[in-house]
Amino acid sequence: MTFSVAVSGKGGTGKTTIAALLTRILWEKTGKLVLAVDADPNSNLGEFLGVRPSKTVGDIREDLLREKDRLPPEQTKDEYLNYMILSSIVEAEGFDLLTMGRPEGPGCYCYVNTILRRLLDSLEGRYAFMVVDCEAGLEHFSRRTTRDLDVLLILTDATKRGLTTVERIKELVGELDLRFRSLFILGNRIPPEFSGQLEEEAKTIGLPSLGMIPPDPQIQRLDLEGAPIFKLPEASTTYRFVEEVAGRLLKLQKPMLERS
């Protein structure tokens, strides 16, 4: 059974950095394969992981729209999409990457999302972990394009807008009956003088906190150089912090596996 984690929150909170680092650390600490899903239309997760997707699900959607009348009669749209999406998965050491991308033309993702959710269900036996880098904000929750997962990490920065987004995501999860087994708030790039206040705000919102990651010059340097997350030293502040987060998530995984 795949243990799945989604990383969400306001834009600019470092979701992709945390998702990439979780992917790295879960593999390093367990030796088990991780499926990294880039569900953000900006599609930066591959860059952080040091790989480049050949095709995105958005590209495949456009291909289907162009080719649907030319498909052989023995091949259904479902079969075509399954094959193309499987072919788009980039295999790397320790992880595979699936990139959603964005559609270029008119229309919605509804049909493709349905196929994608079915495919992710079918892939569960191949992966010990799945880490999803979510689209910024709230729209994907209201569209119900986020699959039911084990853990939702909601990131915030040291701003009122970040905390408001956390609170609204929590409300939407309840309103839409999205089935996450655990929800957590995680602060990122939080100056130490604000960490206590943010912890109190987390209590007010009613979510357990996984802590407040302080600003990290080594992460900033990595971003500036465009280097993958695997270049981040294990001694860096963010690495050590996310390592602790991963340890707590792995402790959650055990009772979940025992109940399944």
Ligand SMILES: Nc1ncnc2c1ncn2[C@@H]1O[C@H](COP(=O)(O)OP(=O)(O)OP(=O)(O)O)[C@@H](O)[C@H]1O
Given for the second form:
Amino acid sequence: MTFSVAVSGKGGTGKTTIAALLTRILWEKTGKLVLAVDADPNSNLGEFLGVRPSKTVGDIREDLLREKDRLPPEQTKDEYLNYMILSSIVEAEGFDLLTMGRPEGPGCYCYVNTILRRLLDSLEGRYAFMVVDCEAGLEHFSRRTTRDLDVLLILTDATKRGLTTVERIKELVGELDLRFRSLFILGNRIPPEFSGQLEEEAKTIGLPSLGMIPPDPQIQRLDLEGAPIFKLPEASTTYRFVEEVAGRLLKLQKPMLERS
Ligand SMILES: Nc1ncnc2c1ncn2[C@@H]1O[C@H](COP(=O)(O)OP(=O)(O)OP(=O)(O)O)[C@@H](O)[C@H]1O
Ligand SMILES: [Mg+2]
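Structure of the form predicted together with the named molecule, please, following the form predicted alone?
Next comes the full complex, this chain leading.
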């Protein structure tokens, strides 16, 4: 059974950085394959992971709309989509990458989502973990594209807007009956002098906190160099922090496995 973690939060809070690092660490700590899903229409998880994404699911959908009358008669739309989505998955050492791309455009995206969900179910045995890099804000949740995942990490920076977004995401998850088994708040780029205050805010919101990652010059250096997350030294603050987060998530995984 795949253990799935989605990373959400306000724009620029570090979702892609943390999703990429979590992908790396889950692979390095367990030796088990991770499916990294870039669910942000402004896709850049591939860049952070140091791989070039191929076609996105959005592109495939557009192709289907264009080509649907030209498909060979023996090939159904479902088969075409399944085949194209599977071949869009980029394989790398320790992880595969699936890039969702843009959901907009004429026609209904629900159909592709249904195919995609079925496909992910069929890949279930292949991946021990799935890490989803969500789109900023709330849109994603309203479209209900992230359903039935195990863990939702909601990131915040040290801003009121960051915290308000956490609160709104938490409310939406309840309102839309999205079934995450656990929700956590995770502070990122939090100056140490504010971390106490943010922990208090997390308590007020009513979410367990996984801690407050401080601003990390080594992350900034990677960004400046355009280097992938695999270049982040294991001794760096953020690596160690996310290693602990991964450890806590892995502990959650066990009782879930026993229950299922
Ligand atoms: N702990 C940290 N210390 C310093 N810089 C950080 C830290 N975490 C992330 N950053 C930097 O913050 C910026 C935003 O990070 P990232 O792109 O991961 O955020 P995001 O939430 O995915 O953004 P978007 O909403 O645009 O998708 C990047 O330049 C990244 O290098
Ligand atoms: Mg991002």
